[in-house]
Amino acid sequence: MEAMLSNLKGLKKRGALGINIGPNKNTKFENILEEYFILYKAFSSHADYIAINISSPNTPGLRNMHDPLHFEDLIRQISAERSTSTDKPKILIKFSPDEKDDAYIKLIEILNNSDLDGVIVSNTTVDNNLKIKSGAAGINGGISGKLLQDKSNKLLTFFKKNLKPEKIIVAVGGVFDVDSYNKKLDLGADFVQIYTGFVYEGPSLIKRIVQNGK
């Protein structure tokens, strides 16, 4: 946290900023919520908006926050804690594409009920069918990529349906290419996020979605 804040006081921004949060990998559950709250403070003067990450397949136990009961509660604390401060970053939650469906219809009740601006779907997948046609079986984390797309695309259609038409969606997981990025806005996306295909493609995937997405 102090390095990140280090590299931003420096930082001439250029467009939006925002800043991905969740605990450490030793963090006990029983105290997750106290690092998310210490990092919202650290970030939310930086932030144009903060994502909360709820999802990460790379901290044992995290995923237990798509808990209603652990959810609200989460989602009522930050709500709170940015109602009271001066600086006021859109807030974000990034869910995991591997929840069942009666699971995420309350997560985003819950979310309609609150004053939180939207979500990011998805993070990776610890799907094991996935893992073992990608070559990973028995390796930990999640898989992100061209074998990732279907699995959020069908999650980005499932908030498009359910999540109040105010909310932003930010769509993420299995863009390479133009017409991968389009489909993302075809499904309802306002936002898409790009991390793997960046790192295959390079800085001229960007270019070309810029210049030729929709």
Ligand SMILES: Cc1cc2nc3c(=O)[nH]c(=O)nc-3n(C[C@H](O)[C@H](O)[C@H](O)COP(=O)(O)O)c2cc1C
Contents of the next structure:
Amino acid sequence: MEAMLSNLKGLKKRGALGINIGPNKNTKFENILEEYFILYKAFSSHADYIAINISSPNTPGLRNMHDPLHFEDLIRQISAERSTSTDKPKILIKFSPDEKDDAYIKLIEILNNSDLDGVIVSNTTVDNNLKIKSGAAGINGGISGKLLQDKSNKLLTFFKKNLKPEKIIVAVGGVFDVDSYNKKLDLGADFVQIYTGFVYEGPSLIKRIVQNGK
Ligand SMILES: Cc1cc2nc3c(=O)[nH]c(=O)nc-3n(C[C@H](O)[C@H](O)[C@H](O)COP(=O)(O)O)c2cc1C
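Given the form predicted on its own, state the structure of the form predicted in complex with the ligand.
Once more the chain from above appears, this time first in line as the rest of the complex follows.
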């Protein structure tokens, strides 16, 4: 956090900036809320949006934040903090693609009843079949890229159907060309993010998509 704050101070010029926050790997679950809170307060004046990451598969126990009780607590605290501050970044929650539909329904209901701005769908998947397909069976961590695309697109469709229309949907997962980018827009994304595709192809991918995408 401190290293990043000092990097931000050195920035002379910037475009839109989103900052993704999540607890340390070794933080006890009972202290996770406090850590989100500290991070939110540290970065809220620097970011256009704060992404609250409740879905990294590499932080043991973090996905328990998809439990509606913990989720509601988190949302309430962050929302209360923003309402009393002059800094008003947009706040987006970044979801796992591996939860059950009835869990998503409860979480979406909580979000719809809150003043938070939207969602990012999705993080990587720990789906065992996909891990086997990718040759990563038995290895910790999540699957990203093309193998994730169907799963994250299904979740995008589900969120589009159930989330209030005024909420923002940022879609991510398996975008690697113009068609996979357009597909996210067709399914209702307001914004699209690219990670693995960028690793493989670099900035030329972004240029191609911006020039040829919808
Ligand atoms: C090496 C690697 C590191 C990642 N680290 C984070 C992270 O720190 N926080 C987060 O929210 N998502 C993280 N992700 C997930 C990506 O942000 C993204 O949601 C996911 O990879 C799906 O997009 P893609 O198919 O374009 O890669 C990471 C993904 C990869 C492959």
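By rigid core we mean the largest C-alpha set that fits within 1.5 Å across both forms. Positions refer to the first chain, counted from 1. If you're wondering where the values come from, they're calculated on a predicted model, not measured in any experiment.
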item: Threshold 2 Å Cα movement between the two forms at residue 14, rigid core reference; value: yes
